[in-house]
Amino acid sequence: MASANERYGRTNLLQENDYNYTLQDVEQANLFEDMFDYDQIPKITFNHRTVPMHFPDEIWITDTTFRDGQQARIPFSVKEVVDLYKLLHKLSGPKGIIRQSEFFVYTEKDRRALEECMALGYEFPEITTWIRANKKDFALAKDMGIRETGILVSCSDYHIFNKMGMTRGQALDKYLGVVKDALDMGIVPRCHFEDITRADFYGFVVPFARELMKLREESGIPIKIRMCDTLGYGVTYPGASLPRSVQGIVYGLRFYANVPSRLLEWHGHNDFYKVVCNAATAWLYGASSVNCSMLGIGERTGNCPIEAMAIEYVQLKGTQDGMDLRAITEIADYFEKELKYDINPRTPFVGRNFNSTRAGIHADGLLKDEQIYNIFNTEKILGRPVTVVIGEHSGLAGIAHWVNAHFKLEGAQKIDKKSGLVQKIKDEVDRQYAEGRTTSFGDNELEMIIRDADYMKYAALCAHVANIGDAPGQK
């Protein structure tokens, strides 16, 4: 078995582990009905047991945009997959923070997209697959040069008893047989523990994981475990009880099943608004990787957004580690412009208004010091300058900020909120709202107001932008 240092990291303490959990092959399914009464909102229960934090030496992100993400939208074309894969590579950086990307291989289009991405020769993200658990699909993955593939191994009694019509013992035997088939072909199996947050953790999850680690030792091939919070039930509250405790799941697999951090991956869904916090907690308590998708696209409420975890990585590690975070903005632009995908304008980091303000008092603060109302230097880090949306309550400060930002005025060129031009714009804005307008003003509309108010000033502003090589909106 793995050494104590490999399993737990050096603690300089004696580690007591007298528990050897074996399969509990029950006659009736344990559906945790007190917790998951279908006619009520699920309950969060507490046993007041806490586990130690264990941040791995190395953490990374994996991507499922082209697998789980495609199950929630119109399938990508081959070109779209290749374009987005290039952006993932750019975001990943030379250290491979976006370590892997997961593809389907079932259709001719899927295989062409995979082959074209492989032909780019990128080390990161490594291309992996997700396949059905049969030898034919293993052979397909092997023939395409794939090193690792995902295998579905549902672990809650909802799935074992109610979906597959099996006992736990039968399910365990089936799963282990499939994993052995993958090992026989020299493929790294990534076992997707579906619905782990409703599973009997000590009665099935830990015993199954222990058997997988035995196979890992016998074969010399790493066997990964993806902890799938399929319905987003995971919680991070201290003392919350299993099976919903994220830290309890990660700790339990490390401590009781001897699974090294590098072989643990968290895959969450956002049904209860907890997907980012759950993923970060999985990192903090010992999982090296978290599985995400671009913009969080995925089943129902979606997966963990890859852009969120890229930013979370920097917050936790204190470094970008070579990631090009401007790729986040390029990914958002691609989805909106090329794929006609509507991003909620208030979505953090990628929405049109995530670093915009409508409030006049906030705009006044931005004029004095951008740091007062912007989360970080979004222009430098994400290529997204802070903006002001002109509406009914923007005021003189908001209009002045819009003019300066839109026409890229710096230093002494900046227009003060006391400027006569700013007052003329505000007068027209106020007039339109007084006559019943309810929508905010677009950039082109505001340009027209400036042109009508002071054509010479408008021409000078446009000339300034033209001189720095980036014209504003339509004239």
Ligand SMILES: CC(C)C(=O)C(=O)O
Second form
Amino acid sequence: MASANERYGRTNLLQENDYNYTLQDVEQANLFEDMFDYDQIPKITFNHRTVPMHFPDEIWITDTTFRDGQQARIPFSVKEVVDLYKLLHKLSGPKGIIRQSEFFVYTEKDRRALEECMALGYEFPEITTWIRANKKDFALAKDMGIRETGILVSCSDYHIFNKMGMTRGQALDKYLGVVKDALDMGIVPRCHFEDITRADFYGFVVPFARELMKLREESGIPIKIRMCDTLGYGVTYPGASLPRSVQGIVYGLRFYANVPSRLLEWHGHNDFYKVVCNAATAWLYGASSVNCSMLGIGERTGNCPIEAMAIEYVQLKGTQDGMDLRAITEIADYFEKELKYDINPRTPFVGRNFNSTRAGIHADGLLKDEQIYNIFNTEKILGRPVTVVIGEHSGLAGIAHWVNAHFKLEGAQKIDKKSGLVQKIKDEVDRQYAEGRTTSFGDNELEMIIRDADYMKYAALCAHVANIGDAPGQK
Ligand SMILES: CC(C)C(=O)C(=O)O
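After the form predicted alone, can we look at the form predicted in complex with the named molecule?
And the full complex, kicking off with our chain again.
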């Protein structure tokens, strides 16, 4: 029998360009120990090769909350999946910016959640699955009316040699066999290239992708490649070398393996704080799709937060394209209230304090013109008015801003920092700090201070809020 090197060699591959990288069926694993010496912090190396940007005409987001996200928490109930899926649909909008969401189908409960979401009849996000790579699971997905499914095809030697105990040739044979099974059943395979940022790009990743594109050509079925930055090693610095260069990976798959943008998807993790920038870079260099989870839940430090990429989409495209960004706030509320999930208060776009200030000097600016200290009109776009947290340094301006926002006072109703009520609140706040308090004031506490300082005024403020149909209380 021909060796893997011969089988996947030059003659066996598409010949569209001069760079016909062929499988290097090496005897020893290449673990890139110059970059990844396990006893040291990994290194970012540079070969100073830069690649051109190529922003696809159409970009979108896919969701992995119910797969990678769910793996890192107590499993969701069927109702929770359905509720969250409805919010994803709302965020997605009619153009399907949140295009797909992947579901497990292992257990009875998984399948019930999937069926209930399918029964909603939404076009977006399309429901896809993630399955074990065997014929039984393919049949299961097919029977449930699933068009596309994810399959694990780990591609670094850490996985091929050290986890699966195979050679690259054996791994390639196995993966192609599984993909062929999916194609035989008429299912679109989404190949999850696990650990691509530690894989031999020219010796395994590109030759494998070329074989997949050959199968795509033969079958007419669009085989997708998901580039999985499993441990978050990807970097976006110009001239950084492979396998860590995000733009290098995307460019290489497009150019050396002829994978079209619409079949390329980036899936990152946040181990080195780079997950959002890496995903945006994947878009900018030619991947149409980035894979995310709500609030970035997922293994270890998590996945790329879907809300971050929804906002990034608008920044890059200059349009919301039908997305309802207020769904971001509803998702955050659902996680906090229904799932009892703690969101770090500083988390951009969803944390309690993402648009709040404690500094009196900032509050003073906010009182004069909100734009001075708020990133954008967070009330209009996300349903999150800018807030002031009352602490030791909030000052009269901060307290006045808090009263106006908390009791929803507009225009002439607004109270000024020189008002007697504001002074009384400040006196009490100062008194408590002078007695040794160190924490900031909660909304309820401040309400009680107002009630004790001026009961009639407090009753009038509460009546005002009740009249405009909302209870007081900032997020
Ligand atoms: C299991 C794989 C596909 C994954 O999610 C990852 O690499 O992060």
